[in-house]
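Heads up, the chain below is alone and in the form predicted on its own; it's given as structure tokens.
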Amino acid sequence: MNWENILEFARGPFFQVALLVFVAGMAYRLVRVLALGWKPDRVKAKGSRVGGVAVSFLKGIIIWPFVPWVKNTFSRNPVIYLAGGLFHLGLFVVIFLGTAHMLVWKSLLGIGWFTLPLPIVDWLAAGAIVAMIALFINRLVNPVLKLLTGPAEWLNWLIVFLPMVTGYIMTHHLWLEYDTLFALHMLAVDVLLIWIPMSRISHFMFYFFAKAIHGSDFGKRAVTP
């Protein structure tokens, strides 16, 4: 079996299986979360639930990642603040606003959207890779993170890092033939899709539920989330 055959397998049946596992696994986890229910709160509202949700999302998605003094996060751990923000921004741009990935989404969903110029996506991808390396080193040297980091955390890091770095190398045609790099990238993506529902990486979906719930609770009590 040569790399062309591996690429055909990774782009075809393996990707289809990985996508099915991802969708089914995330749907299962979502149903499990929704099945927990939401206990009724009989305390009289002092503020707006909708307003609390809006403020929560505004701070969590728009303001907090880019304004260090909102929650004093920068002063407590600047590496996690800067590298974590850059990584998530770069990952989002690469997956959703890069032309190549948008075309994959279009083939799956039947709709497309605008994309950013390649140099912008390329620089943000490189920044995300550097940020991941910084977060890796920080886990090695930070005494608290060292205690909290086990095999699962290192495996999560590796499974996310490999698609990023192989995609970047493939885009720049470095070191290996394009088909080989494409095959390695697709294999890494397939493994990532299968792994996400089984790991903490799935937090990206539940993050939005948590922000809405917490924002609603804070808004009802008229306190700042």
Contents of the next structure:
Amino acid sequence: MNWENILEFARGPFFQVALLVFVAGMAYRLVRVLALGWKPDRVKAKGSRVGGVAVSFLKGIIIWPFVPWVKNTFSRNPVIYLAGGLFHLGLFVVIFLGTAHMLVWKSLLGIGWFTLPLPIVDWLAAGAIVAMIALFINRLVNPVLKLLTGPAEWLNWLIVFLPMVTGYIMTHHLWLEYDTLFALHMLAVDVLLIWIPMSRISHFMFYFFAKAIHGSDFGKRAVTP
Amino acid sequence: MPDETIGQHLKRQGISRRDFVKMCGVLVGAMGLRYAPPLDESGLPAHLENVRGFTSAAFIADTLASKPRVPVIWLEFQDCAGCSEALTRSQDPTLVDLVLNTITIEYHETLSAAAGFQAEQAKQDAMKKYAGKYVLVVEGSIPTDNDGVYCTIGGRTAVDLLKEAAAGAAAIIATGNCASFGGIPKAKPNPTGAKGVWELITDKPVVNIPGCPAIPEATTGTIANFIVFGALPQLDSLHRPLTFYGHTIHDRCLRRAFYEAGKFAESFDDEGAKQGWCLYKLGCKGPTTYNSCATIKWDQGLSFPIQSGHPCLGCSEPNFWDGGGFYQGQSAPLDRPTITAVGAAAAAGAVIGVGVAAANRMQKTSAKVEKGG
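Would you mind generating the form predicted together with its partner chain now that we have the form predicted on its own?
Full assembly next; the chain just shown is listed first.
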């Protein structure tokens, strides 16, 4: 078994299986959360649910990059807040606006879109990797986080870090053969896809879900979230 | 007449010393010889040590002129003769011509006038006469399944013929992707069990000159390196000469700036294509393909596929035929699950979720009942 066979496996059957596990896993998680049920809410509506949801999302979008200081999480540890932000920004840009990744979406969804020039994507990817290292060190040294961090957290970090770092090295043709790096990158991505539904990385979906539910409840009570 | 020196032969051909030195200058450039390679790496004979660092076409000329012409045995197996075509039809009046004048092709199925038993006999004679001195060039892949019956010449299998010829060869050059990595015959489902030369001949160095076809200058440059230095050039991990396969097409591509700027042709007839923008989104394999198409180019440096508006197919890489569609982005997965499969997965996940939730609820209710009772 050489790297080419591994690459073929990681881009072909393993990727398909990983994708299906991901879809099944996320459907399972969503159903489990929905099945927890709501208590009957007999309060008379004072405001619009839709308006509440809109405000909730807008605040999420505007506060993070533009007015972070209104949040406790920022004022208590700005470095970590910014590292987290930089990581997420880099991740989104790389996954959705990097040409190579857009072609993956295109092959899966059938539609493509605008992408950013390589240097911009590249710098943001580098920023995201540096941010992840900062967050790693923070987990090691912060006394409270140390107590809260278990194997699952370290594993989360590693499984997200590997695709990013292999992708970066691959783009720059460093150290190893391109085929080898491509194979490693795809293997890491496949593992990540399988791991997401089983871990807290599923917040990529539940974040929007929770924002919507909370926004809707606040909106109904006419209290700004 | 391999007994006369290359110098004598060229003289007989009416090539003047002046023209010869000029040709050698071109050859030096094509071989990428800015200087003689380091002794230990090149296998340069010790008596030539004092020429290290001495760069000159004259050195090459002197060395070439004093050497006998090199006998070449050219075997064709599962091939299309395209590499031979590319080499012989090359219009380059100096380089390829020069190298072809420095060798004598003792056996070549497509080119030889003789056929049948006579040709085979001539090959046997040449292998005996020049044992340990001839260069073996192989074109085409070698079938190995079912005892190699899928390609036989004169009743003998390709594996058999290759091993026989390789035994007495001074150097082995696999030209084209088929001879190097199996090429098209090796594409799925590889019905003949096709293999490249270096998978079968492991006791001797094999130089791979992959491509579809191989760039003639890469083949002749490698032969010239062998003639001048008596050794093979530096190779990469896939046994390709670094001079010709040291950089990716992408690294030397004339459309590279558009890649960096994010300007891509989206189809073959859009504005981007007309403007000569990057072909990455149309499936170009340039970023992973090591070859010198972008620098040496084809037809006397006239153009190469990307310059002419077509993405690189990656023909100098192993398994290029099975590495995803030619017009599919290189990063795209090889297959995608069907909508049905995705729907089924989502449904399965949801059903299991409902089941587990229901089971939990029942457990909760029964616990309550027990507690209450």
